[in-house]
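One chain comes next, on its own, written out as structure tokens in the form predicted alone.
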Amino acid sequence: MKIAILGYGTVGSGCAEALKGSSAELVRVLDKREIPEIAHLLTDDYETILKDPDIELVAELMGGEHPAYDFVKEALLAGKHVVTANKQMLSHHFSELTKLAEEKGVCLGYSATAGGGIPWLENLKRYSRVDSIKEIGGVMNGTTNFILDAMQTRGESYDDALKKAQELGYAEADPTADVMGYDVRAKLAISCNLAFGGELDPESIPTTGITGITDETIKCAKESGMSVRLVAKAYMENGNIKAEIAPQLVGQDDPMYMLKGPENLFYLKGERCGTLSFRGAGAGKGPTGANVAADILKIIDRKEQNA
């Protein structure tokens, strides 16, 4: 299957590397920069991708709500499969885009929008079909966990830990979305849509980030034998979704206590399956790119089986 990638940054290049030698043929890359190693694939005109009947799948890896939303919608309307890792965009347009894909008879893959390389959404979708999910949650952001872990295990200040996270590529130059909890908010909204149905507006989720965590907070937690984590949690109550994101103290008997560096941990509690947790690298070129590639190859396999 011939595919196009929109955005050749960290995730886009990671996806391309993961697809090498597979049945996916990368024929076009949308990016305004000059990238010598893929110069023969580059275009800055989305219409050339949209109107190419040979391109059957578009991987949107640009980030941001616009123009990503417009590009995804146009691709679906054109009858092309779409895979995205764009949590902010998808969390605001989940129902519209999933319904549009269904109406057009194409696939919309979004496993990498929450969890990076962790197979969280795929398993959440799987269990939600056969079980009643009572609760979901966890530590859903690697940047904030890296900062909190550095403060707790190495005694670093918040500012020093953030600077190191930026140097290592875990945090953006503008870390607002991570440290204020907005990144987690988008991931939790998408997860709730799968677990409980409907569409949860991410803006409606009470969210507190980690900017208020001080050295004294960390000291008190350690003296109590606990650790501080930015925890997301959602559950059903009287037919309504209750969701919240805030720093919490977790004890040593909690799996979240042992998370190191940029690790994530997602969990679900089901009526039949009990509690299941998924831990691993929640971001990065390799893990996230591989998860996007896995979505692409799943769509290709499905097409070949139906051929």
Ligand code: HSE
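Pass me the form predicted together with this ligand as well; I've looked at the form predicted alone already.
Since only the chain itself is given, any partners or molecules it might have are not part of what comes next.
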């Protein structure tokens, strides 16, 4: 299948690398920058992709709400499959875009919008179809876990650790979204939509980030044998979703205590399946690019099976 990638940043280039030698043929890349290794694929005009009937799938990996939302919507309307890693955009347009994909008979893949390389949403969707999900949660941001881990285990300063997380490609273009918890908010909202149905407004989730965590906080946590984690949690109460994101102290018997660097841990509690947890690299070029690539190949497999 011929595909196009919108945005050749950390995730876009990671996805292209993961797809090498596969049945996905990358024929166009939308990016305004000069990128010598893919110069022959580059365009800065989205219309050339949209109007090309040979391109059957568009991978939106550019981030930001606009024009990403418009591009995704136009691609779906044009009958193209779409894969996106854009949690901010998807969390604000989840119902509309998932319904539109269904109406047009095309696929909308979004596994990498939460969890980097962890197949979290894929599994949450799988279990929510056969079980009643009571609670979901976990550590959902690689950058903030990297910072907290660096402060706790290596005594690094908040600023140095954040700088490293940016250099390693974990942080968003504007890391405010990571440290203020807005990135987790979008991931938790999308997860709630799958777990509990409907569309949760990310802005309605009470959110505290890690900007208030000081060396003193870390020292106190260590002295009491605990670690600080940015924890997200959501559950149903009297027919309403209760969701919250805030830094918490976790003890050594909690699986979140052990998370290293950019690791994430997502869990679900189901009436039938009990507690299931998913741990791994929550950010970064390799893991996130592979998760996007896996969505793309799944769509190609489905098309081949239906052929």
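Superpose the two forms; the largest set of C-alphas matching within 1.5 Å is the rigid core. Here the structure is a predicted model, which means the values were calculated and not measured. Positions refer to the first chain, counted from 1.
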Inset, instruction - Please check if L97 moves between these two forms, taking a CA shift of 2 Å or more relative to the superposed core as movement. - result: no
Legend entry - Residue shift check between these two forms, rigid core fit, D174 Cα at least 2 Å: yes
